[in-house]
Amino acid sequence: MPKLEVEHIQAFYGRAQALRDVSLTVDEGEVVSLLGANGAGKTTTLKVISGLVRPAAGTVKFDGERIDGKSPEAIAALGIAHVPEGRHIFPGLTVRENLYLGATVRHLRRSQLNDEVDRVLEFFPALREHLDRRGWALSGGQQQMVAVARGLMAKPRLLLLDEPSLGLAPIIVKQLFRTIGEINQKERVTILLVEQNAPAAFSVSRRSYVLETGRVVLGDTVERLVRNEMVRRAYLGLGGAESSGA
């Protein structure tokens, strides 16, 4: 059974429809990547799955268990963690603060609270001297790096990232996926990860799915999806097969 299953989800702002018909599937212990465009239905998919958006239609189950319709809070406590795009980490707090607000869900004492800091560290190491520092301080890599490791507080056994390459430059891109892939093997978190950064989310993702106005036009296996023409031109910056030699 999948870890996660979403089926023929609908979703609307207001009379505007983000998604149609969506239908996706994440393994347990799997690396799932969405692409596609801005306004292509990928956040408000991330949404849905965490109870952020009502679906008008259709299906979310975790582990079996339909949670649609279930508030945010209620997801999260099933060990679901929502790392949105643009980081939201709390400028006028420090970095252990901003850490001690992803483990809310988990109740847990201040010595406990010390040692899953040190425990998600261990994947941030750089972070270990800022961490009396306030989140205005930080560098945009810096502020990333906090968000994923407060995901990373909830001790979740699905993570949901949305854009966490957004606006950081290459070298900050290329270390911060190899840690996505590092937290997956490692900590055997599932992950469902959103990008418009193809190359950085292919690094990490054994699937993948490509969105255009709120639908799924191709789901596949990234090495078959590297061989896609449609997915070469649009998010590899390459020709087809053929104009490649290949």
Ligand SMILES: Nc1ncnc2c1ncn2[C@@H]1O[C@H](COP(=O)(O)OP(=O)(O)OP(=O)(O)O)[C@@H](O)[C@H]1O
Contents of the next structure:
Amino acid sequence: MPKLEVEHIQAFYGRAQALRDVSLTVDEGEVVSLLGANGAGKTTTLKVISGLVRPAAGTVKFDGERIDGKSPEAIAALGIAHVPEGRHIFPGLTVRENLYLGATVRHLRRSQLNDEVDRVLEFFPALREHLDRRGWALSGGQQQMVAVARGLMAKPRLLLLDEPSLGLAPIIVKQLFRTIGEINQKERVTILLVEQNAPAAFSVSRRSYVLETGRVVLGDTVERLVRNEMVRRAYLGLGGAESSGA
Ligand SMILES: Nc1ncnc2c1ncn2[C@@H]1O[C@H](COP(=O)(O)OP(=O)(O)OP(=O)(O)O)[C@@H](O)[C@H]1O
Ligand SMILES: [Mg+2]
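Show the same protein again, this time as the form predicted in complex with the named molecule rather than the form predicted alone.
Below is the entire complex, every chain and molecule, led by the chain shown above.
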């Protein structure tokens, strides 16, 4: 049984249909990525999974249990953490306070919260010296680290990451994706990663799906997708597999 099973989802904003037919699976322990251009429906797909958008049709199962129709709070309590696009850390709160908020669903005591901060900082040691700094005073890369670290504070079983590479310098993207791989391995957390940066997504995921105007049009192992003509042209900026001379 897949850890996450999304089947034939349709979703609307008012009358506008954002998702037409989205099906995907993520197995226990996997990192799976979801690629697509602006407006393809990537964020909406994550919002359907975490309960922020209610689908008009289709089902979402987590550990075999239907979760579509549940509230975002109930879904978070099952162990699904959503790190939203654009980070959304609280600018007026310190890094430590931002991290505490990630553990709200766990109802921990202060001392346990601080233990958890120590645990997640093992993945982001650079944040330690900024724990008392306010959100507004952080760089984009630091904010993204806080956003992912806050997601980990929930000790999730499934982590949803929405465009973690957005706006970050290439070297920071590389480090962040290496850390995402470590999080997957050491915390044994299953990850569904939304990205437009296909090389970054492929560096950490085993399988990937491609979304176009609300439909999943491709889904395969990364090994096979990097040989796919359409993926090479649209997402890797390369010519056809034949012309590469590989
Ligand atoms: N709150 C909203 N109200 C109305 N329409 C929306 C809303 N959010 C998204 N949409 C529309 O739904 C479609 C899918 O949007 P979505 O945000 O899921 O795309 P995306 O793949 O995440 O794009 P991006 O890469 O730009 O983040 C788009 O046509 C978008 O304009
Ligand atoms: Mg988006």
